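Taking the form predicted on its own, here's one chain by itself in structure tokens.
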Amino acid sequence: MKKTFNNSALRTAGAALCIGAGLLAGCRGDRSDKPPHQFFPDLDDQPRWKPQAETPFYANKRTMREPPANVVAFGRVGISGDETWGKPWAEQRVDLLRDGEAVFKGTTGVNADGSPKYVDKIPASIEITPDFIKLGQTKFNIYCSVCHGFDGSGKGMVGQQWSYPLPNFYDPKYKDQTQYTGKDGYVFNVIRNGVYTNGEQKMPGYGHALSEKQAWAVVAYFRALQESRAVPLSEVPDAERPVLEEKIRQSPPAAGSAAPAAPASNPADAPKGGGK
């Protein structure tokens, strides 16, 4: 039986072939003959600037732009309500907006001789809680205990190999606030910036690793360590006393030295603090 096609069917088929050929022609020059094809490469591969690159667009030819003067960072995520998952970001926004030289430097100007005027105590805008002190303990253990020892006596694993004795946190000069070494601001400054004596660096700063909040937390723990030495064993809670007594028994004093006083918390959980 002979089949016939009308002109309308032929025209439709021809149009479909032309469209198909056009689509295939659109793939000419593509980067690969394998799918997926990029029909609009400019949308997939948008032009961008790389850090430290050069561009003629700006007068100084730098792609990286400086922020406007007096701009204050305000966190990366806005959190509303009491979502527990957003707590770290909400706290970050609060920390970024804290104001004052005392919080960020531990100072309030300079003295008459040009030396820093360190704050006596941790700024009141920083809330000191058990969790805050625990944070300080954690950071102390990571960054400080290797030199200063977990108990702050300067007998850390590295500290014992040092060419000179490291500071003992229980030295009166680190508790007497009439001396600059006994001020919280000084300890904070040491933690963040280190110690230099006659141009020689005696201790590296940890500002690259510890934020202002974390450094103040270490200061709080530093003070907790000092206070622990002033608590007699009889005042330690009954549940904690056997643990401390056992640690004291396992750590006899060196010949000619006094027996160590019992701390109020586990000395094996301590970190490094600040002042030299």
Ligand code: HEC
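Now show me the form predicted in complex with ligand HEC, since the one above was the form predicted on its own.
Here we give the lone chain, stripped of any partners or molecules.
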């Protein structure tokens, strides 16, 4: 027997579809005091315990667990140092911060006007090696180049579209250590916390992505980038110079964002100053 759909079955199915679509459409944009529809409730309603609640699960019936013996909450409990129990911890914390402030914050206290006193140079306890600068280059190319350009000129793909003008890292104010903008500690802070101008954040901070060590590596690379434009060709080691000169002959310096191959050897940057 031949299988056919009869008309009434089709009509019923069609009507059911229309009603279904109508119901769904009706959900959109309506105001209602009823609880919302939950199509995937498992994410909203996960089994969990509320703080300070009771549970039969544990013998003492408390959902909240006791911390292990002798634990002192470091960040949450305010330790004034007046408590006998808290004194050693308070002292230790002060010590930690004093030794670590330069490394962890890039500052050494505050100036008379209350502004942070940025360290001039990357703290001496951080060893600057070629690998360290390479680490900075890798991180710079990942996190900074989109806006600032691989070469630090401020002409990255995102930077050109950004709602606020981007600086050029070769501006003398980023080298002059009599100004705060020229200090390594300031650049470190910019990397970790971003830039606020007139109370508005103009550059996002990268503290979530770059550890202190990595941020200092980016500072080192930042300086290497600047240096790459400050060195006359005559100072390039003899072994490297012919290679550079050949590259310069082949490609005239382009304004732009080509990724330098290695610190201080960006052919597009090198020929600027004196040289021959």
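Positions refer to the first chain, counted from 1. Rigid core (definition): largest C-alpha set, two forms, superposition within 1.5 Å. What you see is a predicted model, and the numbers here were worked out from it, not measured in a lab.
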Is_shifted Ala220 between the two forms (CA, 2 Å cut-off, rigid core): no
Rigid core superposition, Ser211 Cα moves 2 angstroms or more between the two forms: no
Residue shift check between the two forms, rigid core fit, Pro165 Cα at least 2 Å: yes
